[in-house]
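Coming up is one lone chain in structure tokens, specifically the form predicted on its own.
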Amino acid sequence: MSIASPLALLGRSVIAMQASVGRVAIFTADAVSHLFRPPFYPREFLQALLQIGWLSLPVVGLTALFTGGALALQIYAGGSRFQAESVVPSIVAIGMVRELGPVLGGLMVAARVASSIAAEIGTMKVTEQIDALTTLSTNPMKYLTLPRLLAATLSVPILVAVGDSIGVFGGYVVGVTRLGFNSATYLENTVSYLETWDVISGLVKGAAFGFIVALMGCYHGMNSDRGAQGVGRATKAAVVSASVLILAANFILTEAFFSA
């Protein structure tokens, strides 16, 4: 095998990756360009808001509750090595609000919503319903993609806020009932060390993660192959790409917000 073969394979991989990034960028620009141009579909938006926001609340809430409790146990166990058990309330609150609440909430929504959107739109493509929309002079990007992007971008920050509250409450319950903290002292330490920017940064992350989830679901659904296998591959790709992009975006946003 010549030395050119691995280099050629590497080159094809890089070109394919760049082409994928370009297609996603064009798809994003096309979807966002319809934001201020009529017609609008409020019924589709409200339905997407219900599916993405309200119906995702149980899984996000349960995830945050157990995460907050486990975080309190871990921080207490680590802090006890340095006689720093008193930091549990503040670190649980900051960790949930800055990182764990937005990231875990985004990942849970990605698992539930990105797969659902990709499967729904992919099935519509397979059954030629998207072609029917075009025939009826209805733009699929405006009718299918834009409402879901708006609904996810607006609802996921609310889910993150609720998840943060439940996660901090989970840490409070574990701290008071299992670790021997005084209830009033725990709450005072939680409020004292939590700053407004901590909360705002988490909500901004939630909006970005919601946009990513809906974008990946719509993109892979619109570009799914024909047949059941094509829809399955699109669903899997939507969840994987949304999860990876959420983690990457979390690093970039954390660097932007807290690098100083």
The other form holds:
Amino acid sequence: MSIASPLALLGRSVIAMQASVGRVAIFTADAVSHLFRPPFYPREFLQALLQIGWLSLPVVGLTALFTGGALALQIYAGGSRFQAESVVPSIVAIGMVRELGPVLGGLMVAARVASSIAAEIGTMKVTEQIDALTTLSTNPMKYLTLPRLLAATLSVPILVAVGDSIGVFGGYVVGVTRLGFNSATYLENTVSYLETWDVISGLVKGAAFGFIVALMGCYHGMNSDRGAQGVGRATKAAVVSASVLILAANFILTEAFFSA
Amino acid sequence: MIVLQDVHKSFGSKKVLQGINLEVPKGQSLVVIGGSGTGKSVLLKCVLGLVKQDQGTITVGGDILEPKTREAFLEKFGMLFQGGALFDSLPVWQNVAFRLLRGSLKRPKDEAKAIAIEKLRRVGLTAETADLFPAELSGGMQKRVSLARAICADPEVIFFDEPTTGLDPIMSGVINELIREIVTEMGATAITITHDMTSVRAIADQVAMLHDGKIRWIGPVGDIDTSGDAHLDQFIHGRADGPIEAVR
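Having gone through the form predicted on its own, I am curious about the other one (the form predicted together with the partner chain); can you provide its structure?
Below: every chain and molecule of the assembly, starting with the one above.
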């Protein structure tokens, strides 16, 4: 009994996890299949683009600005141990564009957007608005999920690109005003060591993270339990699962880019 | 005509519907009554396809309801939800004209708004209500807006889920009268689920009582007081003592 119980618990957890993966896969396939089947809802897509992309800009921008500045200080502190202070501009740029820009941008969007999507759709579910959509001949997956998935997948790379630029600018401000770098040299070192692939790989990550954020928000919202507690649980699950999946996807994508 | 034959539905070990047989002739108003948790809402959701029955068939106009035929059925269908189920993010007129702003019934925006305002007038609301948001309306007004949405595309079949729940007696009377008038003037087939006996007497042509997952009694509304069925008598008189177990 004492040995079997933990094993049984482990078994149940594995089965439950596999069932969850299966449900998310079916949900994803259903949502994406609507991409090729009319009717389409451009107005809902544009609204989602505004909510997910444009309105996330301040939080992503501020995160990138402070991260870029802190990164410059840390690299300078570490680099000075090897008389390698001159690498600050290039490492800040590469670090922001390849890793910190997409990951921190993705996590901030997960906190802001996955929670908001899950709460909105979860509330719609418990107040029968999703059922009402069906009775009004409107497929909820097509009307609610697909526009959000598309908007997040397209807008998060743009947010990442803007965040990268702001992060590099944050490093530049700290480098020039605090660490004594010459402005022209800092900019030259930033540009000369940065490759096109660095930028592209960061944007691909951004698209993947955007898809994950919207998918988790919609999935948990659509599967929300009844009542305020149910919506609360759905919101929490959306943020936690989106954040964990972003970090896991980041490792997988980095490994794939590293091997390529 | 809507026909349900031997419809069963269980959730886990809980058998909610256990062989429902029901016929609703075209243009008739059927009211389904029964205690809380007897499966009235599940019955409606099975017809709508929101819940899939485990066994049995549901036909509308002779066609078995499947995903394809259900789409065609929903085009001619309207529903008033218990809580209104209005879309918070849309102003009242867009809620009412939702069906007319997208899909196969799409109309130009101005025309859709004019129809929405006309339907709002029909349920006793002014044109000024059209640009408000659902959160700015009282419960009674939300019910009226939901009713306007249900009738906006002139449906052939309308479902009413607990139309008077949460309303004061006067507003309940107003909603009941509106439902009766609209169903009569549109010639629509209506199914209402409720446990409000005032609604039953105001809305119904036929009454069906659901108990233990089965239709316990069905007959014309004029016969409910003389049915001789102990379950129905207990329910319509709201007695605690009788064959229906009351938890105290």
